[in-house]
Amino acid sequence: MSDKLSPIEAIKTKSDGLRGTLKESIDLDNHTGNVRPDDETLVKFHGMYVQDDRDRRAERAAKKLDKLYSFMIRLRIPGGVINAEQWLATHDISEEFGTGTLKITTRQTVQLHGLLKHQLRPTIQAFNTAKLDSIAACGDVNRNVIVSSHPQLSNLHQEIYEYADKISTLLLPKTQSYYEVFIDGEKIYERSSEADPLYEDRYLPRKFKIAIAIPPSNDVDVFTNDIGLIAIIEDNKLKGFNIAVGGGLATTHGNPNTYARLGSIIGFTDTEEKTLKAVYEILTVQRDFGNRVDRKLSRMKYTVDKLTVEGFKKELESRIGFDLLPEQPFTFTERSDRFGWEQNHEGKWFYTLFVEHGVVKPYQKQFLYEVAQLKISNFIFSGNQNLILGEIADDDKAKIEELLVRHEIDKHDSALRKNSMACVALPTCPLALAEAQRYLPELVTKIEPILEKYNLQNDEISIRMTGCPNGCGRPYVAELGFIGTGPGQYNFMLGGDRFGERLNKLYKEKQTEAEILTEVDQLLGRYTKEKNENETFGDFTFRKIISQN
């Protein structure tokens, strides 16, 4: 294999700073809707994708038209809460700019679609003005940092969250070129100021996502991410954390070097000052070994199998100079979030409102507008796509059951629907093979009467789906998972867990929905009829399929 740097590696360190042409692109390039190639790399570390309308490629190119394309944006909220104010400003520049669609991400934040280039630099100066950006939401660095999103959960939410913010802003990039290019369009810093230690020019190899926990709800899916913390509470006092590091889910098809994994628990920090500087040395590790050659291969997951996990936690030890400490016992018992209303330890209400894989309907989008002008909630995105309205006084809690009442809020969907995931992929992600998020929904219908036939409707079975082997809506750790093969067929991994800690196993390959349903059909009735009591599906499957393939 060549040892040749990737492309990418190029241009991130001839970037200046992530500037790039980005200003030339944005200000002088009037004839294309895309910015030049080099900065396609580079929007995505200021939160921006490239994207283009794949339904209309080739009536445009008939026309001998331009691709169209467009941007998507997606905002930089640890933890994934906003005040009142901050959704009113979201659910306008939504309305003013792209097309109007907010998407909740599985990783606690929103982005919008369709966004044209000219609308860039206004969109991102409206975001500023609601102390919102989208820094690093994209990109080779530290994207979103997500958190158990219910606090009815623990009564150390508030200051596990916390965590969430202070890792953020630990792992920023120290470059000023956001806000230069896309606010003041001045050079507001000497480039001596902008020196970082942790990325100096070049950047991560690939990607980096961290997670936090807090048992009993692995809502968060904390073994997926480069760096799982599990909080650790006894007596009503955080502890600590448990470390897991080189989790990650993208293969490729075809390629065998590439491998879903789980993350492998390393140790446990019993401080502050201990997690924080363990979790920035990780990425420094990842910095200095991570594979810079092969994007197929750069994620973290493979550097620690490179170092193996023993050897990757002595690198980091000898970083750190102090040793974690013995891993400490933890158990979750659930990962599905919380739909209704809940109470937490202070009387504080929270409703959690079922968004179907993220896209906030019209209804649903004049629900929240109205909610937010009452400015007696906050918002928060939940790592299932779903929103909570949260920190709401009892004496309020009557103006929000109205509005529910008011907007037919309240719907009976399944169990599967409310726990099933999908990505974007087609139209507008360039690397989506088959349809997800605009077909899974229709797949669940055609599934839900099958459900009746076991009287399964509420159990709580995961389903997921994703356009492409990237994993963008977490297929490998459902005890349904589909991903996308080509137009119309997916493969079917069966023998996930339900709570997260097993990857499912691929069981057919390249099935059409018709063979999916015959499928569900035949195992849904042989778990009605050969499970153990309490058994989940995840563990049947498992048990009686994929463990004696």
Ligand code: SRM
Given for the second form:
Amino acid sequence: MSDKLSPIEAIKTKSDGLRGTLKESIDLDNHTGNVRPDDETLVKFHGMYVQDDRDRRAERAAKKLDKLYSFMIRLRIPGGVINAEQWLATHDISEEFGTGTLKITTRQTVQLHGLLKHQLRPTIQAFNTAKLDSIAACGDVNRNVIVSSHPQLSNLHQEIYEYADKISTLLLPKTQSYYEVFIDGEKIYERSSEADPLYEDRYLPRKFKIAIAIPPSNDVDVFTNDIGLIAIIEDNKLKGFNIAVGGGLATTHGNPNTYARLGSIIGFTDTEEKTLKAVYEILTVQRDFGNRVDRKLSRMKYTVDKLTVEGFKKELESRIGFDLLPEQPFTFTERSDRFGWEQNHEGKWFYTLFVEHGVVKPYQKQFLYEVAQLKISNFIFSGNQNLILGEIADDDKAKIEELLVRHEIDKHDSALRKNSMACVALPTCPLALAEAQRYLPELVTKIEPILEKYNLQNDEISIRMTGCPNGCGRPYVAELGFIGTGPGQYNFMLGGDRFGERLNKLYKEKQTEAEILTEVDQLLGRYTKEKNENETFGDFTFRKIISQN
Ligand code: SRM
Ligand code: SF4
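Follow the form predicted alone with the form predicted in complex with the named molecule, if you could.
Next comes the full complex, this chain leading.
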């Protein structure tokens, strides 16, 4: 293979701090709704993606029209917490500039779709007024840092949640181009203040993701991240973090060199200073050793395997100047969100709303708007694409209960549905091979009678679907995983465990809906008859099927 750098590398180094020709693309190119080709790469670093409505491609092509370009904007919300004013602003912005959709992502933030090029600046400016930004929400940099939700359930959760914010800030690119291009317009920032010892001018070889899990919950799928921090708590005190490196999920159909990988724990840090130093230097190892030739092989999981886990750890320790301590014991026993009402140690209330695949439906949007107008709660996005209304005083709970009833929010959903996740896929994702968030609700409706037949309607089996093998809905760590291979066809993955600690494996290739339903019926039937006491579906299929092959 040639060792010529990927063309993206030159776009980054020549970009003048991620500015490229973005101003010209936005201000001068009125003939197209797109930005210039190199700017398509750069705009991602500012949290925006160029997209088009794939449902309308054929119709527009027939009329010899250009694609109907628009932008998706993804916010950076470390730990996924915003206040009521910020929710109101996000709501209003989505109504004024986007298609009105609000999509909660698998990484505790929210996306707006369908923004036109001339709306980018007013949108970013409106978010900025609400103290929200989209800096580094995409691109070859550290992305939104996620942390187990229900963070306020104990004082420790609050302390751990603050790490997400500190890590996110520590790893932000130093360039001020986001402000220059999208907010301040004419103001030109002094380049000398932008020296970036972490990212230099080449940034990372590829996207980078960090999650913090608070056992017993692994609601963030900590091992699927480039860095996974697992909080170790003893006697109600935070002792430090186990550090896992090299998680990542994407594969490419037909490319055997690509694979999903769970992070490997390399040790433990017992102070904030050491944890932040280790996290920072892990990025520098990836910056210096990551593959900049083939972007299919450039995530840190491949760097860890290239150096070996021990080799990676050695390199890291030489950079941080201390040895990592031995891994500390921990146990995960849950991954689902805790739907409905919960109260914390201070008597504050939390209400977890089920938002199927993060798509906030119009009636939910109206409910949430009215909740936000009361200014009695904050809004917490979960890594499972749901929303928690948090920090509600005892006296205020009834006001939200009244809105829940009025908007008919508290509907009954099966345990399978509540544990389902799907990526966006069609019509906006350019990489989708099959449907996901528009189709999984329908598939679940067809699986529900099968569950009832076997009396499994309360079993919290996880089901996840994506429109391609990139894994945005983390299907590789589901008990029932479906990965799109083409229109109406999915690779059926089995054998993942319930808490995200074991990858599933390919069970059947390119399955149609009819084939999926027949398989699911047979598998659930066998599970009912042959499972061991308390054995989960994922463990059962691993023991009986996947480990036998
Ligand atoms: Fe993702 C690309 C949506 C979480 C792995 N992802 C995309 C793009 C931007 C398509 C593109 O490149 O043009 C999708 C935009 C769709 C749309 O129309 O909005 C997209 N990814 C999403 C979201 C919105 C899915 C969702 O329904 O929630 C998630 C946004 C998270 C966030 O807020 O930052 C999302 N993406 C993930 C995850 C899960 C996670 O991080 O926990 C993964 C797998 C974990 C991992 O990174 O290994 C994931 N997305 C990818 C990849 C494959 C990366 C790789 O290692 O090769 C791509 C394609 C790429 O980067 O080239 C991708
Ligand atoms: Fe798009 Fe594929 Fe990600 Fe789904 S998994 S959002 S289809 S890139």
